[in-house]
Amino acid sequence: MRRVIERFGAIVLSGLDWVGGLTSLALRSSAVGPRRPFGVDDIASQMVEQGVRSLPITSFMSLFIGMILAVQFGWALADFGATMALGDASSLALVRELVPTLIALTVGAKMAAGMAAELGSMKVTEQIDAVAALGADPIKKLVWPRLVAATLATPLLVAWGNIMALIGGMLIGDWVYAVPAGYFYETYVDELAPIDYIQSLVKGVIFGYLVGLIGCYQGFSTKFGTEAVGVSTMETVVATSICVIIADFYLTMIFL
């Protein structure tokens, strides 16, 4: 029993230490990031790396999210002879929840893991120490561009994902349930209010910030050793998924 309590206490303390380190990095990056120089070139480079190169997987995944949800809702609505309401039934679930959350869990986890692996490799090979030795602030040079890029790229990917999910739903509605694509689009858009679009983009911004913050923190926290980068990358994916789910719950409660 004593060992169980000690183990539980160690897990709690480790979690609190992780949250404290994450908060410290967020405060430090917020303090040094907005100072001149702004690092526009570094941010643009990271936007290409994290945003543009994530478009193919975002498009593919969002398209099939819309198709899968349309199949499920269409099958349920067919029992009541209400397949013409497929657009209304799909819109809120896709825009409010599924698209931003699943993009954060998949594309966001990929982005965070890439940051952790890159920064972890730099730490293991002492490149981060070299940056500091040359007089540059590692937080300003390495963390800030990735954090800003992830925060800006994720809501843009969410907006594009919403479009692709709409197209996927239209295709299934037209091909499988004989719902005209134009009618599906009209009912889909009419069901959505401005707050639904705002909710989707706000989730994208917050999820993107979490992705960038966790990826950078895990990279900077990488231990030395041959397996350290792999362990840090694995922990990054787990931590990102958990934080995104928790954040999604609280954001949904706030908007509702």
Contents of the next structure:
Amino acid sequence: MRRVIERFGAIVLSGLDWVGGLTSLALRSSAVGPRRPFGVDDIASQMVEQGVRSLPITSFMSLFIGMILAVQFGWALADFGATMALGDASSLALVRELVPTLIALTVGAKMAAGMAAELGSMKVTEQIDAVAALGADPIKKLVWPRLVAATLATPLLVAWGNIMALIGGMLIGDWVYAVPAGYFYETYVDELAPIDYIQSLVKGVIFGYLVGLIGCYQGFSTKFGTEAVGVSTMETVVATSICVIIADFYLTMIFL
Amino acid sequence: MSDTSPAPAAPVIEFLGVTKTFGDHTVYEDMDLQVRRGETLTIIGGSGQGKSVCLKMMIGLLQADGGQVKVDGNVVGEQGPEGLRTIRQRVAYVFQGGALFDSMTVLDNIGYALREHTDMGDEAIYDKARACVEMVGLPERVLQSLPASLSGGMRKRVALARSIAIEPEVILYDEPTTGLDPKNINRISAMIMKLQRELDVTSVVVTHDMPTARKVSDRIAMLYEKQFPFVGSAEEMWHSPKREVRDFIHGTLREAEARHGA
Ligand SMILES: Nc1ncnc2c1ncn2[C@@H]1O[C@H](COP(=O)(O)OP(=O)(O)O)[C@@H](O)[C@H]1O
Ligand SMILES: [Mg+2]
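Next, give the form predicted in complex with the partner chain, keeping in mind that what was shown is the form predicted on its own.
Let us now look at the entire complex, which starts with that chain.
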């Protein structure tokens, strides 16, 4: 029993330690980031790296999420002879919840893991020390552009994902349940208030910030050796998923 | 580049009672060391004993937990970002594996510190970078290459070129010859001596290779049990009666024999 409590205590402590480190990185990056030079070039190339490269998977995922949800709802609605309500039924769940969260869990985790691997290998080959030794600030040079790019790219991907999910729903409505695409579109969009779009994008912004922060923190805190890069990359995926889900819960509560 | 400091023996870098620990692992305990202006000091010690940590404390990449590290009389631990920048402009670091930025060309690698520390334009940076690669015996065309396309020996030389670009007063070399073949080892040690002569710098060379140490250094500092119990010339070291020094020399001789025998 005592062993169990000790183990649990150790886990809680290391978790707190991790959150502390993450918070400190967040504070330090907001202290050095928003100052001249803003590093627009670096931010732009990170946007391409993380945003544009993620477009195919975002499109694919969102299209299928829209299709799957339409199939499920259509099946339930058919019992009541209410398949024409397919658009109304799917829109809220997709826009408010499924698209931003699933994009953060997949595309976001991919971005974070990519950052952790890249920065982690820079860490073990002393390139991060080299940035400092050459007179620059590693947080400003390496963390800030990634953080900004992830925070901007994720809501854009979510917006795009929302369109793809709508298309996915339309396709299923039309093919499977004989709901005309135009009608599906109208009822879908009718159901959405501005606050729903805002919720979708705010989730995108916050998930994106978390993804960037966790990816960078994991990269910077990579231990010695090339194996360490693999370990910290794997931890990154887990940490990102957990943090996104927790953040999602809070954000959903706030918006309701 | 006239030197205004009075005595040639005035320390550029000084460790005073320095302690450094990582968690419950103590790397240095009450350690003292002085680097004199203009000399080449070699730090020699086994792997994992804290040689790199020592160099990193000199430019504030790691901070001492106790005691003081001073550069030109300024305590490194008390410097803000500006003070650290100034120290890093004067004290250059050549990392063990080179630590070249993979995603940048050799030109951008060498120009990195110039962009940080000066407002030189692209052309001036190119000229400076060309002069630096020539200084380390590489052709101008490597400027356009990516580090990954260069051999290990060439990468070490590019790393050297990168660190001399800002015209430092002190150059720290972390294991400059480790992992190189004998020809490249000779070339790099010759280069360290050449830079010493031509740029009039102070050098600190970390190595576990006794021949390199004997060849390039004015003084050798032996790292043993969290301190530097011996600091002196290669001659003095060779004839030192201290047990730890003798053990050390025999250990490295055996290592060298094993290498040549293989
Ligand atoms: N940033 C760090 N965090 C934790 N431990 C470190 C760190 N840097 C070095 N160490 C530890 O300090 C000791 C000395 O390391 P180092 O100076 O790299 O040895 P070497 O003499 O081979 O250069 C090693 O045991 C290493 O694990
Ligand atoms: Mg080392």
